[in-house]
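Here's a solo chain for you in structure tokens, the form predicted alone.
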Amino acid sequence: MTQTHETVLRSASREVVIGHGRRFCLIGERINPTGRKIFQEQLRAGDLSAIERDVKAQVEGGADVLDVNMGVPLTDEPELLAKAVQLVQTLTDLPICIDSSVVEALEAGLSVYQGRALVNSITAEDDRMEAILPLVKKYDAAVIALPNDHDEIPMEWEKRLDLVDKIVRVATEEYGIAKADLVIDPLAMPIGADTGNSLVTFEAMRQIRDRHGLNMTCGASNVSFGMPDRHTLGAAWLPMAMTAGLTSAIMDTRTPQVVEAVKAADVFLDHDEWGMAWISAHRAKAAASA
């Protein structure tokens, strides 16, 4: 059996890990004006207030990380993102994801982050591996690494397997970054385009996780993009994924049917001791209707 690795992320006063024996993590994905309208004129005219609700409704959700992203047009995104990792930090304890394409972005991210963030993400193209990892090794962070490259999104698993294979021999023999650093997303793709899909994701979270003992995420609303009831959909391969090796998900945590599906396999695959989180859940939860 591979070891497994354990991923460890930390705010100025909090240490998140994400690894195959614990709870499942989950990444409020709120924080991101792409296909929010109002959102994205607010961030251009500098009100970054929408952010606060944001970064309440996800930890009142159950996010345990937040990731943040800025990717507005017409914006100095750079400034704008290491803003906004700043007042995120005022709001919450939780660790943060930086999310951007734009390298100076990351880097502005990072270089203002108290604690020790997720990077998201790199590909297995070597410009983009070239330019992003000399940072996730800089700011001792850990990244998040998508297994495509400039010709393709690899629709059969064993492509996905042999980009990963690059992936960790590139950022662990060339830039020194230990393999617990390393967050793999196996690329979960639409079902509404071709329901096998998700049986090719389970199989290459499988051998990713038995070759190689890492982390993985994924965007979980991904899977679900152009199907009616969405969050019911979520809600039935998120445990599924979870018994292949998936240990995090960038997800909205505004989605209760989904978060509790989450929290109810983690008890049933033992990463809740005596299911006491589930019971504590219940608890809060009766003693707020009370």
Second form
There are 2 protein chains.
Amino acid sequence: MTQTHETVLRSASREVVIGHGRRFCLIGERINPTGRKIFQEQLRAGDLSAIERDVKAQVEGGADVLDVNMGVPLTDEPELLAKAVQLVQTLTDLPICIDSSVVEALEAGLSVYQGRALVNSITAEDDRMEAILPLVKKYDAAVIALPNDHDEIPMEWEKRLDLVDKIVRVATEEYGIAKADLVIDPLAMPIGADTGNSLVTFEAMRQIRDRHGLNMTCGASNVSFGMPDRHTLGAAWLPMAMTAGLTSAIMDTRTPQVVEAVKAADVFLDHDEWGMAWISAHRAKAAASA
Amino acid sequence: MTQTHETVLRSASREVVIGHGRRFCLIGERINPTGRKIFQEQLRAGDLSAIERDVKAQVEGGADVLDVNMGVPLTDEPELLAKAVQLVQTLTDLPICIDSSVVEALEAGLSVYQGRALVNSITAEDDRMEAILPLVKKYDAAVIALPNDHDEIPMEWEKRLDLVDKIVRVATEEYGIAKADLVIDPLAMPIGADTGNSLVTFEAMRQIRDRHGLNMTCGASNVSFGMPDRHTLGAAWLPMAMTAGLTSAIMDTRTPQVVEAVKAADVFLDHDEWGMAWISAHRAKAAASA
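Since we've got the form predicted alone here, give me the form predicted together with another copy of the chain too.
The next block holds the full complex; its first chain is the one shown before.
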């Protein structure tokens, strides 16, 4: 067996560890204005109040980490993301995943963050790694890495594995980043586009786990895009992916069906000793509805 | 890759094929009086009318095959099972899984069955194989085989694999039964007894698939025995097991949550071309509720 790695994330007062022998890490995805017009307008007007509601909902849904993205067109994204990161730290003690495609925004977020953040994300492209890995090192963060290159997403798991090899080599050898601080996104594509997509992703996961022992995450809701009954699909896909080695996901924790599927899979993967978390959650639910 | 095998079952007019590249096979488990006092009393009094209701419910729930068990204490089980098999054949064209621990009952059921039945079950014990495999051969049936010996259930996947090796050797070499007609039950144990149970079972499944390419089935509801929220557990466990190589399960198809989880996993394993079965089922459901 390959040695597996544990990724340690921290807020000012709380530590969360992602690992192959541990309960799945739920990264709440909702603090993100993408596709939400009203939220975008509020943010553009400097009104961050909706963030409070979104943080509350993700925390209540069971998030372990919160993804914070402030990608609003026609705004000063670095300033906005820094403000949002500061605000979220006053609302919760969960660690934050700082999410932007803009390098300056990532740095602005990291500069105001207290703890060990997760940076979302780099690809295997040289310019992205050159720009972002020094920040990851400087701010002692962990980073999500996608095995795609030049905007092409390889449809063969072998190619994805090659790009993971490259990312690992560059990050560890050129930037002195620990393997434990690399979280690979094995690229979950919509099943509606090609029903062979998930088989490729599952095989990529098994290979990444067996070869590198790295942690992995992905945007779980992607897989059901365009299909009916998306929650039922998500609730089946995550346990399957966990069996193949996925250790966290960026997901909307407001969907109990999907969150409960993850918790059930944790029981079967022996990540929930004696099933105590499962049984306690059931008792709490029963008490709440009594 | 090991060659995988396809198990062909037939009623008088319908064929069902179990295979690693195909949609999961749901074996409806409810035509069974175990633990059902009223049903037992009815059967003891010669009243088989409850079977009609149970067959209807399993078929409507989406069963591909029906397990028929008539294990009622203080009855002539061979006669009762033969009657039940005859009755079920008038109610549905689904193939039957003839289920008994009594050899004479299996033979009585097989003797009145029109088609290729699935026999439930043998173990790796010599006397069980000696008694039942000749019937499987004589009646051109397929058979479920459990890798346990002398009433001991091995808790190591390596031991289960050894017993599968033995079953394959004896069945093919001594009785001339095709590998395609062996369906292994990799032994799904209650997770409540030991949270490491499923990891052993999943590894046994992967090994059986990779080494022998055999089909597999199991009593899926076993895994959640004694735990709360059993349907949510079952709906996570089956997609995980399917990822590890399980190709059918003996299960109660009256639980939509579990059946839908299986159908979703079929989409992700590329067993549902273009997701058409998934989309059609959604449309049918939407139309029914409109």
